[in-house]
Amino acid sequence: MYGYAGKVLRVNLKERSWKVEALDVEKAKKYIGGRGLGTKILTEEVSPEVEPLSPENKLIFITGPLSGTPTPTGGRYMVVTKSPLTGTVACSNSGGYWGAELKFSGFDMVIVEDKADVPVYLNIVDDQIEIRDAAHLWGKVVSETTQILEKECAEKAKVLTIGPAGEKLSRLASIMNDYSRAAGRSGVGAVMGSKNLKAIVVKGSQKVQLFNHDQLKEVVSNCTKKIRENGVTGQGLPAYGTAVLVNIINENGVFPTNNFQTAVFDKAEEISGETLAEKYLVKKDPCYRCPIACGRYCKVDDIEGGGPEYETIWAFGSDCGVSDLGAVIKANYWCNEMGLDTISAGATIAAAMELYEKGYIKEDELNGVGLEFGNAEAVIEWTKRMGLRDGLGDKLAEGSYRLAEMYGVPEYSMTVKKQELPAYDPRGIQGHGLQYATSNRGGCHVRGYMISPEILGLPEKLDRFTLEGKALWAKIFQDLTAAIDASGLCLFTSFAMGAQDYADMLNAAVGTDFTAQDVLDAGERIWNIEKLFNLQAGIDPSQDTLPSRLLNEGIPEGPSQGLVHRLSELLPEYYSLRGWDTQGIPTVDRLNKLQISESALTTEEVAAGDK
């Protein structure tokens, strides 16, 4: 078997039992792996109506066929489950080294079922599997847990864990690996916490078998050359990390500030990637087999660790009106320690700041910690309290939508499908806004990164203000991204590479005969089974929308002044291009064309969901 390890580890925590199953290779190739195969298994084994934090939900840790191979960035893994934040399918992506190590242990995926009676952790050393007691780890932050397990388990083992936020079932909880890498979004850490599973430790000694070593070596050489010659992946990201975007996005007038009340931050330079590199950067922190090395390792005062990324700098920075980059680094550190999604955590604090500004949150709820926009110490302290569910932090741990809803004003939550929007104001980027609204996992920038053509000009420059062609571009980017996630590679490679490059790598590693169109078709297949799951989970197409502020209130200043998002003009074309009906429901013809009519969610059930 090539590319795939060929084995699945299925663990039942309640019974403290496990078994090894053979990978269904034909199904794996049809969905590529990773996000695709993981979602397919979820749709077959978990009811879309399941309560996400119940024992009946499952947690799938899955690699792609290129994970653990010499391909550039081949170290990704995905966490697939039903999200407690959104109620949608959740598929959170992480880098570092844990994913490659899982593959080296001989497994493509781990399926976790039911709930342990007491805290446990899973220890995998090749084919030696143990479910061990984790009472001594419960309550500990991520770094301490990781350090203990590195000493307790096999030498050079890789550790994946949750922090206190996951244990306390915060809907913003992430799953952390390699100290500071995060499967961050959609509350997957809360699902892990609900199962009393503190950590998974892996150590492997096996190699991934490849179909054609020489062919793959040539393909990898060509792709790596493209990456290194590209302005974004070869220059901007290596030099300044993802925070290279701060000044670029601000200069375009789409840098959300003060909870999206405006889109220009007059102190953006103080929190930019250039300032980060000048004042706080210790070293680059690359993932497995990554020629880009966008990861940062920073230090401020007595705090040091991985990050922060661009999205984090925005969330705790301009979105909260904060220009103190040192405070942002500290807030990022505490997100990593608590196991919190930095985007949702920062954006939830920003929403709380507006609720306080507008008089909804009262002074007596703050317990001595301010919530004014621009309060640098507040973003640090509220991050800690959110992770511990302390005081008002207990409400913040539910996310901005539920927080704002508690005060009767859900419109102050800048979310799609209850997940916080990332660091780009869609009012000034029409294609990206469409991608936000239609994302299958709620507010997300990495389900179809339209910033690439609309802002960065890759693979070509599009006018960000116009609607022409944007529905087709969004669909293509969404489908390609799904295929990249399924393969086990990093999305950032798409700045320099196209669908044919991914097909070439898969063919050489796995022995498939994919064309570029086959890769896009697989991505579309993945997108549609996610949509089917969501429909049956009650996520109807009316939720393919944006916050009312972004549809009705023009940006008040800057290069994008006066703009709103014109979603209603784009959605009909988008649905049509997807082969869905006018209500956004996949048609039988399109499902048959994509060979997913055998889905556990039948076409009759889908039609019944059109209410």
Second form
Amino acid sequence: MYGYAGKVLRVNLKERSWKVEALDVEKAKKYIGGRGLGTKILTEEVSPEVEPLSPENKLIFITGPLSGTPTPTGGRYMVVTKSPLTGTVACSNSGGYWGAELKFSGFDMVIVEDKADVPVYLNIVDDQIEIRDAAHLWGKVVSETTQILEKECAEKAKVLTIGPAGEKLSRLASIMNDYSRAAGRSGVGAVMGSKNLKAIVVKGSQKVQLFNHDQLKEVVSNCTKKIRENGVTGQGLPAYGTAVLVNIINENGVFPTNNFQTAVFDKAEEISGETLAEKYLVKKDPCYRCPIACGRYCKVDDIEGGGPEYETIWAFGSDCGVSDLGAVIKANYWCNEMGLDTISAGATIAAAMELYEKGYIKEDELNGVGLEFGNAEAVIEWTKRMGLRDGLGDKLAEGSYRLAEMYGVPEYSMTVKKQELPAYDPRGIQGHGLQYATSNRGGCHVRGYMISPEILGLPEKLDRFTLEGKALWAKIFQDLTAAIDASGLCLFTSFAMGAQDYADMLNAAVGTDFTAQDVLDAGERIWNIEKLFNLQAGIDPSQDTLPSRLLNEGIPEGPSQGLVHRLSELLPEYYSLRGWDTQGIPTVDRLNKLQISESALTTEEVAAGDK
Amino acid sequence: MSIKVRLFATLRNGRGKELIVDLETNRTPNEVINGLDIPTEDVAILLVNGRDGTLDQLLQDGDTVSIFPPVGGG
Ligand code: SF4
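Could I have the structure of this protein in the form predicted in complex with its partner chain, to go alongside the form predicted on its own above?
After this comes the whole thing, all chains and molecules, with the earlier chain placed first.
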């Protein structure tokens, strides 16, 4: 067994029991691991119609075959489950050290089933497994929980935990590891909370076995060289982190401001990566074996911690009209402590601000905290209240879609499939908008980062306003991203590396004989089983769309003035390139080609039935 | 003619954030970066009035040129 650890830990919380199963290696290779294998297992074991916060939903913590190996950025794990935010498949990816440590304990994944009757946590020290009482941790924030567990568990154990937001079943709750790393999106923390599972602590002492040491050494040194020599991964990200995007996205006039009411923020400089580096940066905060080290560690007044990322700065900054970077760092800190997804939390406050501006949310709901755009103190306070479901915070904890729906105006929620869109206005970046609309987990930038070709010019520069070729680019980016996620590496490696590099690493570590095309095919296979799960969950292709504001109202000012997103012109070509029918349903032909036939989803029926 | 030049990230070192440069008519971003001692390979993204620009396009009086070195993603 190479690359994979070879064992699956299956835990039943209701029975307080666990067992070790052998990894199905053939299936693992077909779906690579991580996001791919995790989704495959979810589709086999969980009905797509399951209520996400019920005991019948399962929570899968899964690494890739490259997690815990000497490959660059090989420290990642993913959380796969059905999302309480979107109702789609959820796969939230996190860095730090926890994922590699799980691998060192001898497990590729932990499958969590059912629900404990009282709060518990899971303690893994190699093959010593314990389900322990967590009454003393319930209600505690992430840093305090982590500190307590570091004391009461094995030395140098790695801690993954939810905060109060997950306990209180916020649909925006994240799962945190290593203090400030987040499996952030799609409300996976609420699924963990619904199972009364507070934390998973891991300590491992085993090494991942490699197929060919020398070959891997050579491949890793090649790839690391590419990473160091690439301008983005070798200079830009190490020097400024992701926050350097603030100015570039704003200069292009696609920096969503005041809940996407405009796309230019006149105070962008004050919240930029350059300002962050000058005023608040303490040190870099890299993940396991990462030569890029985009992670930041910042301090303002008496608050310090990991982050903030570009997306976070946008969500609490320009999207809320806030130009106080110190306040953004504090809001980020409280998201990490409460266990909230920073993108969705900030964007939900932005939506609430517009609901207040338009007169839907009334003064008497505010309990003394302002809700007008630009109020820096308010974003900090609302983040805390959201985490604790205090007052109006209780409604915010449901996410912007459900919030706006409560006031009868869901159109003010800037979401796709009920998940908040991230920090790029698709009206001025056509390929990226197609990617938002078709993402299998709803509003998201990391299912196919079209910003790379359309703004950054990597691997080549595309005109961001045009449609030609965008559908094919989006498809290839989506497929490659799925394969990278599945392998256990960080997506940021793809600024410098291509499909062949991932194939080389997998072959040397696992002993596969993948070509670059095989890697892309595996990615496409993953994309299709995600899609099938969503279809069976009732997420029909009419939801492959964008908020009406982005389709119908032109950007009011700036370099992208007057533009709307032209989705209806892009979707047919995209579906056809995917081998799906004109309605956006995968065809039996394409599924057969991708060898998705033995699926527990009875895929043929889905495809045939909906035609 | 007068051109507003906006610099970002490491390009600011020793040059500042924003400059107004006076150029003869019929000049291009090439002349702008030469004048500022910015090596061509340090120009990863070039925008003229917020839209994709090229090093040899003709500039107009009042244009804004934004120049980024290789930067990150997010
Ligand atoms: S590039 Fe950033 S997020 Fe990715 S592994 Fe490195 S430090 Fe972590």
